[in-house]
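Just the one chain here, laid out as structure tokens, in the form predicted alone.
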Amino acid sequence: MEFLDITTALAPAEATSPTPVDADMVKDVVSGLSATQKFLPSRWFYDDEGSRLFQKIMIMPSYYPSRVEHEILVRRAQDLVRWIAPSSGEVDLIELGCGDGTKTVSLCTALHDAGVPLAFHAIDVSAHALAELSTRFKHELPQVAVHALRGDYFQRWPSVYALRKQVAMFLGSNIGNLPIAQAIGLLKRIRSRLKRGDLLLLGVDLQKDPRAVLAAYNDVEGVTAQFNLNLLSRLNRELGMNFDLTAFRHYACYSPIDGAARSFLVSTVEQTVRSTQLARTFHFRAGETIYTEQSQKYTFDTVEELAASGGFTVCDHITDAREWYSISVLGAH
């Protein structure tokens, strides 16, 4: 993980670097295929082949979550503006997972237009993602100055002048694919590099009726099951694995009691699994599940439960006009 100029050819580069094996992908790996449950974090869904489906399923007529976040960001661009730039001061503007900077630039264009001094620091793990983010920047956008890391937000913060007023943002709902434990966790790193004043944009998909959850994450045209699958297809090609991705199929759910929808990868036959890498077998029943993915949904009272436990206050929760998903602003107290 580096800083990388917006210049930088991102893409060229790493195509022809072999991929090493990340000891935190080991890790998880057999951790997760060895439980009772067997689970696979999220997180291990974006290398670039599933950030190229992730962009496909932001498009798709049922996947509400990244349109109404887009309208948000839009429609209330000024809302947001008033919040991260009260005064004429300087502003960082740190995105944890920025992907292609689709939704970020037309902020980034609101706040350029209201004369505010602006860096845009933006972290991926994506090499795509960051070089489709620099071109973009680049041709709506030249003015502002973006900086470009390609890592792992959980670890890494970008440098940043002490003097300067920092807005973190953590949008796409991303904070809902953590277990509540995990997700106070991150608020606490990102509370501890931000000062008292500072905020934090958080996006959250809030409850609504469930039959419009479910279709979110189980899409007619199975976009949604190429990205769950794309999954193993990497664990194939860094981790030496033989998943036969013909005898998975993807599985989606939503409780609305609890407000997380859930997203699983089923073993259609017995089978093992075998791995070069780990040298490690994992046996799979026909019918059993790894747990893939948690996206929670919340409520106002959930998410200022959560700001506090992570050492926020929440000043104002900017919404869509059904209150369907809120980009909610939380002050480091």
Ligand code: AVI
Second form
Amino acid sequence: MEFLDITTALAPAEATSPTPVDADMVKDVVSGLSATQKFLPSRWFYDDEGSRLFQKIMIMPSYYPSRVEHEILVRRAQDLVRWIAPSSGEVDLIELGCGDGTKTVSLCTALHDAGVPLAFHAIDVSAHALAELSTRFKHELPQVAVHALRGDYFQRWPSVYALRKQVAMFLGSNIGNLPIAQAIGLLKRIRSRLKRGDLLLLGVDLQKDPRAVLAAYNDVEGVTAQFNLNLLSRLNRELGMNFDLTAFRHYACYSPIDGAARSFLVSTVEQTVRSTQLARTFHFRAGETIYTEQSQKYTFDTVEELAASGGFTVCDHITDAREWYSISVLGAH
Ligand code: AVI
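Next up, the form predicted in complex with this ligand in place of the form predicted alone?
Entire complex below, previous chain first.
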């Protein structure tokens, strides 16, 4: 188990060496761009520029999920504390995809103020985000022990004492970006690490007025469009592709029937895109789309179905006043 030494998190080698070709990216691009409905998994959005653009999205007025989730973490902290507080002993709080800790520091403060003995295990792929999280906790909550673990939350789990209560957290509505089979797979994996009585706090975006959902992915500022198009810049850079970014447009839609917001890149002309690294060409008809992201919106019933498929039962849905978003408390049974 590798715990990140924050002093080496931003080693110069990492900052300067060219990005090696990622075999998973190659597989995804070849299969996605050869399919009848072209697709590219949204996990590839998050290079440095993509992460910077996502930070920008999170503070846009139309992008409500981050703001509402934050409001729940602050305003309903006591309800969360009641679920998290163990009957005895300490609690290991394990956040999958913690980012820079902005989401969780207020909850950890509430737990600390309530006298809950706490160790915070923060897992993220970004060394930069983990370094920021550690600095934030050092300044704002030095009393809480932070264990930063760098890696993919599909694979990593911290070392914890078997007898302590574990509370896993998967916030940010990130579950909604996973195809259903992967979402269930992730819940099952988390469940396999927990014992009876442990919890998973799952951040889910709820179904609401379709116009509010659509506005979040179709902002007038065009930041989501830049975020979507940045995927093509990344492939140009990392796979030697020659996507012309002016010949693709962002398109977002939302279907209240299945609760899915979907994003696409539309080829505005007939064109052929090449990759020197892959020695492949990909043809696009004018109007042809690449499906780049699904952001699932749930009802309480669909959260319950998802939880059951992953081996959990829903103990509570902790929501904002309008019920736009829920931090659902799932119990390992
Ligand atoms: C990270 N994820 C939950 C965001 C979402 O809402 O699906 C990513 C995003 N895509 C466009 N805007 C934000």
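Numbering follows the first chain given and starts at 1. Predicted, not measured: the structure shown is a model, and the values here were computed from it.
Asks: Treating the motion between these two forms as two rigid parts, report if Ala215 and Asp198 share a part.
Replies: Two-body split between these two forms; Ala215 and Asp198 on opposite sides.
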